[in-house]
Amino acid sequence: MGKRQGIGLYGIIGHPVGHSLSPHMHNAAFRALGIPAFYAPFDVTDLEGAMSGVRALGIKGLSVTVPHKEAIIKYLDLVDKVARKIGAVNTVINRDGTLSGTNTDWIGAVKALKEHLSLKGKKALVIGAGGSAKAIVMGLVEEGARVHIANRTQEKAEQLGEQFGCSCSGLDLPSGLEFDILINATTVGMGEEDAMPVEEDVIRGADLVMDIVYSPLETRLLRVARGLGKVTVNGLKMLLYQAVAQFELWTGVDAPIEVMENALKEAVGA
């Protein structure tokens, strides 16, 4: 790959961020590679004032998370043609003061799918409209799945739909929906026990489902679907393909996969 470029300070900023499990990741595969650098967590509230922090203190990258995913465009420099497309970032890189944000979430959603089947002529129905949402339906168009988008607010499925050319609609689907994938691309489930996106009749049309919330490792989603037979893809897959193209394009060095993979399990004790 590219120069070397890992010594400094990383971080994750969002809101809240205690749960998140990135530092584990990124500062194992750092320690794995005898990279000086360390990747800490920030409860950020006041994003223009973050931003600033990070020019004055030279933080090398961030990673973004609700809710910033799409706010922080506005304080970058760059912002690559895919982060453009999708309407959210992931991803911020700091080369000698300048900002640039890209998006890697989608790479991640598509490589934790293709472990398990391919996408190309596939029908996914992807429950939610937001940052991660926009990123995961763009990564399934680009690999030839068909896509219906459902959000509890209809309009703004209707705008993810519009711009990536997908059917849509609230959480009432229309009838005789078929589909072969279904993807929680929502936070519902996340720290709640008995919280889901969809109905159990929803989840009998699917022969896969993935879920990207990651705490509780097994929402009631997955273990619903997993009682109906289905295969089941937990948010661990797509948190760590995400964070392995977010560290390439830090330190332009291949990440420590494997590393990276046993420093997330650990974390949530599996």
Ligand code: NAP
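In this text, rigid core is short for the largest set of C-alphas that superpose within 1.5 Å between two forms. Predicted model only: the values in this text are computed from it and were never measured. Positions refer to the first chain, counted from 1. First, how it differs from the form predicted together with the named molecule.
Once both forms are fitted on their rigid core, the CA atom of G49 lies 2 Å or more apart between the two forms.
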The other form holds:
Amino acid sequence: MGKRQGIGLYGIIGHPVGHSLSPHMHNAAFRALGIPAFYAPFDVTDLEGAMSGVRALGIKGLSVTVPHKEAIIKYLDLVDKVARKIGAVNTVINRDGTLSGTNTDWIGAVKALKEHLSLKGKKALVIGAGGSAKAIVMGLVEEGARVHIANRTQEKAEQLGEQFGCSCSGLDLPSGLEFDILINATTVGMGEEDAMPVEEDVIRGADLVMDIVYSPLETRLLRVARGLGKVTVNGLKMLLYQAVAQFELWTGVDAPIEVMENALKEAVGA
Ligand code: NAP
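What's the form predicted together with the named molecule like, now that we've got the form predicted on its own?
Starting with the chain above, the whole complex follows.
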């Protein structure tokens, strides 16, 4: 008798994960391609226990979100160069019991931007110096952009700037600066209608403004930028493309991007 192939189990681990949009995208993609697999949200506080579970249950792949992106590294068998450089893993692949970690956040950000412009030689202002900012800065530098990092805690901007060869400062940017791209990679604006990470004067100096915050879909930063006639990119695109890269790593087949994007938009009511 031939060996029966079970259903592949995938999931996202984080805390909290109740509102994660990832299950909508990945399950829609599995369904569309007829892949017998299911992707579930796992609210995890006991990371060590969860990772034993992943091995014991043969879970084939994981997305990793806050607060486990850095802590998960010590439970993996392999961590690739990119994830090491960023210091964070957002994707785990289980190949016959060997768990390897990588990071697709930077791919998501770069792809979202490249739908609008080439990054080579462009001037980018990245606000923030947390986990996502690090992935984005790495992606921008790899693509040949010149990056300035501005963060509330200036020392964190300095550390990141030193690692990737970028200039840096606090958030008190002078007016009149000019950038091709401005990216909000802070939590400012998440669930808040009226908060903005920088003043309007700073936004005025950019051609394209991307916010990686996706709830609300149009943050105040993007609203103001749109009012100033700037090209705006919301956080859904980065979310989509980091998931597309994960799906392709797990399954080895091209992701149905449109299906995933529609599932994402439906989930947020866009
Ligand atoms: P993180 O590592 O905790 O970093 C948070 C950043 O926000 C830090 O730079 C922090 O500055 C800054 N910050 C927090 N509160 C602030 C305030 N009141 N004023 C100014 N700066 C403030 O978080 P993360 O993982 O990078 O995530 C950042 C955001 O991106 C979250 O909202 C997350 O949901 C979103 N995200 C989106 C995607 C996507 O695909 N669209 C992917 C990943 C994350 P200090 O250093 O001074 O504390």
